[in-house]
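Single chain ahead, written as structure tokens, the form predicted alone.
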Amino acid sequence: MMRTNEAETQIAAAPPLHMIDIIRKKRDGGALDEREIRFVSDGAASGSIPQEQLAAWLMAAWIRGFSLDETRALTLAMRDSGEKFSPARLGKTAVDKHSSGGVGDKTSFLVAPLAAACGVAVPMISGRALGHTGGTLDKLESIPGYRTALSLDEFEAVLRKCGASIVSQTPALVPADRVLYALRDRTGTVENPSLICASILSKKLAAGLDALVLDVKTGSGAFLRDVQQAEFLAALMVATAEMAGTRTVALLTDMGQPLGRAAGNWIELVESIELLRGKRPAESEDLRELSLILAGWMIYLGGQADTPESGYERAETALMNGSGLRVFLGMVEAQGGGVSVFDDAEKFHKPGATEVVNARESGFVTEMDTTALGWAVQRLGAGREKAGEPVDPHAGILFHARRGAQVERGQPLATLYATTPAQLAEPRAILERAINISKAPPDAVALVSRIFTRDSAEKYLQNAIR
């Protein structure tokens, strides 16, 4: 066994790291160690990797590809590449929900509130918008007041008050990541396993969670559209997370069309108040039933219910009795945000532009190109080409006919809300071509479709890199 003082002479005997050998290295199909890895993620901390090296390397990466080994080394790497959040003086299980993103996605403003309401801590640290899909942190931002950016004490002090708290990462917190996130989306390096398993974990590890509950988006609005590349992609997060050691489980999850009907940023959050509230509107049932299940899962991981399906029913206790609402009006408020505009949540929304899309024929809405509508949500204003662009509370897509739903011609298919007028015309004709109506009904698509935890997805690894 190698003894502390002959390791410590072999590190510093190592030959010095270039990044220019190690973009060649990965470019070439090569493995990188974790010395290589550690070196890119702290490069990219500090500023020291210039960016157009570090976009190389992504691109290389992108393209190769990385083993599990390299997968969670790069984890750890971005984890630790800045400051950590500890729950632990809390006194409650921390667990949390991440989405591998998708359109209309909005149950973090059902979940966390609700899971606190059962007695789960919930420090969520969250995103903007990237590439087809919203940011929980921009929809949040079109609340007058609400602070993102708090520092970790404020953080904690929320979590205290509140039980649960929805924030971005503070320049300290993963600054890696926050590097990496942001040429990813410029670069057209986001659709890739194992920097989105590194991306969501590194953030959620460095915030010191007991459990981890994530939905991994599968259809025609996912950043993985193939199933099987979704089902490694939550296998690899489970894997990868449990190593580290956070209880974890995954759920893969319908991203066939937008999840609820509304998607945009201050059309969402009314969404999930009017939920909040106790109300079902039919056309938001699946976002309500996506909710309690995640819910669910985060309630019994978090060890206050004995089972997922006993978490589901204090999940929805919490939301029929108004629990969950007090919890995230309370959020609100104690993150500097007007809890007031949500009592004329109509008279607040002032879009510049708004337009009616009709059905052009008669039959049943079969099918949803959610990428695309994702595209025209973005393009209406509610998302950004580019990193640090401003977006629009108020623009995006409300839906009035989903998946399944029998039109007739002429029918509202849509409200766009754009923040110019002349923001209208092309997302206009994404959406024509996005969605399909045939004169056959669909066939039903299960909501959940898989759920991945710590033995189903080792077992699934072994036999995927077989």
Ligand code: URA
Second form
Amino acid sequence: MMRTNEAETQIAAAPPLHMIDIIRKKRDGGALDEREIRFVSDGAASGSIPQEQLAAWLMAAWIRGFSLDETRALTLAMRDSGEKFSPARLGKTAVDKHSSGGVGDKTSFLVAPLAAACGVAVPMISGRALGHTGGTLDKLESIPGYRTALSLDEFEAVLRKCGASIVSQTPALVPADRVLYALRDRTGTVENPSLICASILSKKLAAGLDALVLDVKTGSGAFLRDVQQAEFLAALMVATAEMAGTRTVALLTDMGQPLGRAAGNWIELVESIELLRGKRPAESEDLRELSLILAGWMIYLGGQADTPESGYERAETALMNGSGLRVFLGMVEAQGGGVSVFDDAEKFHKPGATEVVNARESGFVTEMDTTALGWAVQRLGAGREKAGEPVDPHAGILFHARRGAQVERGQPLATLYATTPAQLAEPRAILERAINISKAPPDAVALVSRIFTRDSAEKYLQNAIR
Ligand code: URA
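Show the same protein again, this time as the form predicted together with the named molecule rather than the form predicted alone.
After this comes the whole thing, all chains and molecules, with the earlier chain placed first.
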């Protein structure tokens, strides 16, 4: 065995690293070692590596890919790039949920308060709009005053008071993801399983979770649309999180259409609050069902139910008796948000321009290009072209017809909300191309198609890389 001072001498003797060498190595298909990967993650976090070099490295990584070892090393390096939260002091099991990214995906606003209402602590570090998908933080910031960048002490105080807190990465908390996430958004380097795995898990592992539920999207609106790619991502994330000591399950869920009826910032909160108030609009039924399934798993893994099914029942009770709503409103207030906006949500919604898009023919809504619909939402003003730009809380799309609906020519398909009238034309054209109407109804699609646990994830990966 190597003695400490021998090891120190070897480390001291290690040649200095240069970002240009690491970029060229990945560009040429080489495998990076742990030291090189930590160098990149630490340099992203501290700002010592310039953005153009990080962008070049991300593109090389996107094209060449990472091995399982590189993916693990990147995940752990990014987790360690800042401070870590220790939920043990809360005296409750800490469980969270994270999605691989979708359109209209607002389950966080339901699952976090529902699981917290059932006795689980939910320390949730989330992200902003990424590529064609919306961001939980951008949506929450449409509530006047809501603060997402909390110190660890403030995060703990909200968790003690409310049981759930939804916050952002900061210069202190997973700073490497904060920098790389924003760069990937602008450089077309989002859709890579290793980069998605490291981005999601670095945040979740830095939150010190006991258990994690992953919602891995598949279908036309997912970053990895193909079922096999989505399965690989699910297995990769479960195996990587389990290796780091967090009990994890992944559910493969349908993103072949926007989830629920709203996609945007404020309008997604309105839809969520409606469900938390116990209402049950038909167009939001998939959102309600998926949220209860995910919350059921969180409650089960958090030790507050014997099975995911009884967790579902507990979550549904918390939805119907208003305890989930109370947790959500308490969290908003504790993070500085004004809850009176929810008293008259319609009045608060002030889009700069509105347009209704009607069906051009009669038939059934059979298919949606959900990625294209996500870009339409972003270009109405809900997303950003450049890092740090403000987003419009009021921009978005309300869908009046969902997959399987029978529509008549001239019937409203969707309402567009834009920042300015000039921003309506491109999204309208995208929407008209993205929604397919045919004479025959489509086949039903399962909301949850597969579940990965540690054993099935490891088996899947062994077969996948054989
Ligand atoms: N969510 C994240 O936090 N990161 C990704 O890369 C995708 C979804």
